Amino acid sequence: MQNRLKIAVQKSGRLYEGSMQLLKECGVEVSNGNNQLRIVSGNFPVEIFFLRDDDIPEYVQDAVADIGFVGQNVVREKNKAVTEVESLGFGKCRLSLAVPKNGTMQSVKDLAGKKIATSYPVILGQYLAENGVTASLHEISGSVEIAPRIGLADAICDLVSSGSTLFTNELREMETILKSEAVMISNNNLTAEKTTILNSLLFRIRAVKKAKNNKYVLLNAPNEKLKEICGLLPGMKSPTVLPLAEPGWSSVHSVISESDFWNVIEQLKNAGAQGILIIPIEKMIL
């Protein structure tokens, strides 16, 4: 029987779609149309287990799964003996303290002696200790944001994405404790064969991530402006320049980082570039 890398993925919730989409973009054929709890890829040596996100760190620690896709918030809260291998680029959120929007509390120091409801007592306890604050923690598994309205707590510590849930419950975000996103975690004792499979998967994941952070650019440039325009487009090494059929003009091809995109495009236009085309990159191998 072929040795396969066992991957634990959240069976439902906010990280499920991102995990499955990433595997698809990496060319790993996986289909869970019948809501199975275990599936085997037809074209890559992995099998996928669908588990509760809170259970994934323990399953990886105990080698029931070799690696897992899970939120950093869960990794830090469960504090299991696993290795964070790679940030996956999706599922971004933050763990924050929130208080009633009409209240007077402004910082973590104002929580001294207060009651705080949370699903993350370990992370919150560490944060309070680091800030010299003693408070009463109420661990609850869901609907944390309603706690102040029903008198269970004075404040909450919960995950925040858009902030709309806090707004609906008349809360305001006070302090961010942890910025989180989906990460890959690994068992600390992988065999050599499974490490090889993991490295192959990481190669694909990093190519997909790199592509998402960059854009492919094609433009036409007058030859007398080539030096200036190429100076704005370093690309991976240097821009590709090809002569056009029209004398005095060249086609320039390069790659722009997503973070620099709009500033560079504006500079290119001001330098005389014309016919600028921006194309998404599906994979990027360096």
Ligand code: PRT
Given for the second form:
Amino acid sequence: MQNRLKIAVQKSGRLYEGSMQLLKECGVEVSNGNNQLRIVSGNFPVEIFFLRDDDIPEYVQDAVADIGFVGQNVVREKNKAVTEVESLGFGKCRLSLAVPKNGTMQSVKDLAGKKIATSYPVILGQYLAENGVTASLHEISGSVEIAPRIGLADAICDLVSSGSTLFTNELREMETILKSEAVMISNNNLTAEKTTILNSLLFRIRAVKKAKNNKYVLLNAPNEKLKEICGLLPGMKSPTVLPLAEPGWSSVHSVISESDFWNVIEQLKNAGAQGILIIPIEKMIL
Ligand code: PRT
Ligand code: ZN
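Same protein, different condition: the form predicted alone was shown, now please give the form predicted in complex with phosphoribosyl ATP.
Next comes the full complex, and the chain you just saw is listed first.
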């Protein structure tokens, strides 16, 4: 029987959808119709284990799973002997210090001697030590944001994404301690065979990520403007230029990165490009 790479994925919660979607986009068939704890892919040598996110670093360290998809915040907090292999582009959030909206605290230094509620005592403890601040930590596992209102703490250290939880609890984000997203972690002693499967999965993940960060652009350009327009479009190697049926015009095809997108489109238009089409890319291999 062929060896399979065991992947730990959050059973339910904020990372479940993103993890399953990523595997699907990598062409790994995984159907979890019956809420099973373990499923085997029909077309790629992996099996998926569904676990609580907090347990994933330890299971990967102990080789119960070979790799895991989990938030960086959990990896840092659990501090297990695993390798962070690749960021996955979803589950983005930040671990921040927050204080009552109307209070006077401005920075971590103002937390000296105060009580801070958190589910992240390890990361917070390190941050306070780095800043030479001594405070008392109150560890709670959920609803950290209500702690100041019920008199349990003067400040909190918790995950934030939109900021609406802080807002509804009349808290103000004071400092970001860690920026986080879902990452792939791996066991430190994978066999050669499992490393080969991991590399093949990584190759696919990188192609998916790259495609998401880029767009395919098609446009028509008058030939006398081609040089200027091509200069705005570096593409993977250089833009493809094809003559149009109408004399004096060409069709230009290229790839542009999501981050430059609006800026480049505006410049292309100003340079005389017409009929600009932007198309999402499904996979991108360089
Ligand atoms: O059951 P299990 O233990 O597996 O799940 P869990 O309840 O511990 O974790 P879950 O599903 O809530 O989160 C899993 C991971 O998602 C986290 O470890 C982060 O890496 C990531 N993530 C991304 C977040 C958020 N965004 C997030 N906003 N995790 C939690 N939150 C919470 C935060 O704690 C706060 O209560 O959402 C609230 C703030 O959100 P905003 O949008 O109001 O700012
Ligand atoms: Zn959890």
